[in-house]
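First, one chain by itself: the form predicted alone, in structure tokens.
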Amino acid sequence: MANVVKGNFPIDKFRDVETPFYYYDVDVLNRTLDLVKKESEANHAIVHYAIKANANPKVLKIIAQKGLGADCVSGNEVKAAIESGFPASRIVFAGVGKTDPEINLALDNDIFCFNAESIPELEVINELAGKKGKVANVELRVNPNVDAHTHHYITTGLNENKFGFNMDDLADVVKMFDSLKNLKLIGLHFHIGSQITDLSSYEHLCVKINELQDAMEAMGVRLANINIGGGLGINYEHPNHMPIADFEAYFRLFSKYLKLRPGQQLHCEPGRSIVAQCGSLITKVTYVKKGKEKQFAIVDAGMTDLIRPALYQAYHRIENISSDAEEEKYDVVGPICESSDVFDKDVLLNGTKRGDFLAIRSAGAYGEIMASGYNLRRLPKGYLSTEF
């Protein structure tokens, strides 16, 4: 028997559920949220969960019940946050392309603030707020030109990226607020990328923020809020041994290196690090195909259910949760008519046969939410562990 450490799954109960589906371990989620609350409160930070990572309504309600705020990047995310119980006073709305209906929705619900990313956006929010007789809170998203040392598709803080204001332009942007009577500048917002495991990137961000604050104070500008965004990475290789991200080191770093001004409030926007490890994509083996050079485990999940391996060449640990047989090598592939529909190659799995359940781990973030109906496939459902 192979000595393999696996996750804990109620596979006998899985037999009554149509695969593929997402399985969310509520215990892991609650333990993660409890640590986030403990460390954020110890370091006087307000946490806004990034809904783009996972918007399953049942997951959102658990997060909202823990008292977190929400970070939204679309009008429908704002709507989902409110419907799930997140207080409007803790909802922030970011994104480079906010439409008029989305802005109006946020204004009507009196959210905490807009994280604005361009001069045209500021002008539109000002105009729409004026029509409603309101003053909208705004933070300026700043592009600090800090390399997050992550995949280039999920790096967002370099000059070449589409997000935010360049630091060199900020002084002129701040002066505009004298004429934008329906906007109130309340802070600065930063987000340099996602799946950041080299925390030195955050140290560089702190240096940039400190320099920027000094420059703004020289202009006579004092701000109430600093939002450092999200991006903290998780351990995809060892979800069983390291199910919770290092939030202690994350918050401690900002307490050490970020020079907040008296009375200034720190905000952050973790997403992946909150939900990734609690979620697994459960899929069933349809066929085992032995080729000339390869052995394929063909499963009923595909890139339509979890696109990260095809899109980012992302790694997810895969476990055969039905078998204790000796390990063999497999290419784990899906049924989609695309050569990129591969979850991983040369994977060591316990001896695998038709009907076995595989768990594709660390899939709670950017899994279910990015699923598509390509090939006219149904969208995967998501279930909490408490439903089994």
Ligand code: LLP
The other form holds:
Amino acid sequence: MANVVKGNFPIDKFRDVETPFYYYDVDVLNRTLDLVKKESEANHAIVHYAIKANANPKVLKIIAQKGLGADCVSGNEVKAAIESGFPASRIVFAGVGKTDPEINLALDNDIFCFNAESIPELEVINELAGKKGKVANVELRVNPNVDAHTHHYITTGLNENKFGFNMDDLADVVKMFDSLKNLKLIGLHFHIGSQITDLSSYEHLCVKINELQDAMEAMGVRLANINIGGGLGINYEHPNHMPIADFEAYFRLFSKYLKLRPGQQLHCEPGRSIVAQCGSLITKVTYVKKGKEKQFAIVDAGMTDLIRPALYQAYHRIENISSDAEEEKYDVVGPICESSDVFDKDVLLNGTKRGDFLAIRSAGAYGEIMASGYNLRRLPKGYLSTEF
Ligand code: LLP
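Could you give the coordinates for the form predicted in complex with this ligand, as opposed to the form predicted alone above?
Up next: the whole complex, starting with the chain shown before.
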């Protein structure tokens, strides 16, 4: 596809900044947050931003200021959430392997709830809460065995996945709470996968939740909270045309298909759909190398800065933001000593030369946060558009 429309970048100001770096467009972020707030409020849902998608402190602060809650999966994420201004009363904590220090930290901060994933975990939270003389709120993460039709590495709600309680075991688990005196069961939690673009997967999730709620009610159990997790996909192909995910369709679907009981509170945990489109990885072309069949744009960013193409064969649109020359085809590759260090092959870019800036788009989610120091590379920095 031709790179006709490009993103807006203050390229003259990029010349003084060490590349590669992440650039976060605050206007796109704010517009996304405004829409998610509007749609969630209209549908009476509480939004917990999934910090794992991007924990840059400057980005977190903007999201916290808009009044969202936080979804955390480690003690350090709980700490980061609190330091960035997310209220503890809106922090949920998931993960199959919460350690004792992490549980203690969450207890000390009186977070909203633990999203628990196994019986041994419930026993440990119960014991640690007891030692502190506290009663911890718990939602049970249920594995609904719904296919999210996404990459298998980011599918989480199938029986083969490690996450959550099996639906069939749930009745027994609920009964256990009679003896777990330091836990209060306040809800059910689900998360079926990430980058979900086929919204019918969510329809299937609603059917499963409705069935489960019927079964629970038959046991005389009604829970105050239903948390549907995250996963809403974004448009990686057309970030300029679709910079904001379709939150309206997302919330409308749950309003239509999910039968909430009177007084029940809906929660969700979007990550990617909040931050992906505001972020670009800005990289400089180090060399253009003409191979026998190909030409390579060798850039100073590598899979250490953005691992998604190498790990999930993920597509990210690439634009040469400093050239208007006639388009040519390039393989855009990094400097890392791995053949998987390729951002994309046969990309049409405006004529590219050493020193040009490329923007690798839709990289605000699972980009900076997944960077590594392999090959002893420095970690990329992240800048807000308002800093230029
Ligand atoms: N809630 C739970 C329990 C999760 O496990 C996740 C993501 C989310 C919420 C947020 O999902 P989102 O709205 O961002 O799809 N590194 C992968 C994505 C891993 C997602 C893990 N869980 C990637 O780069 O595509």
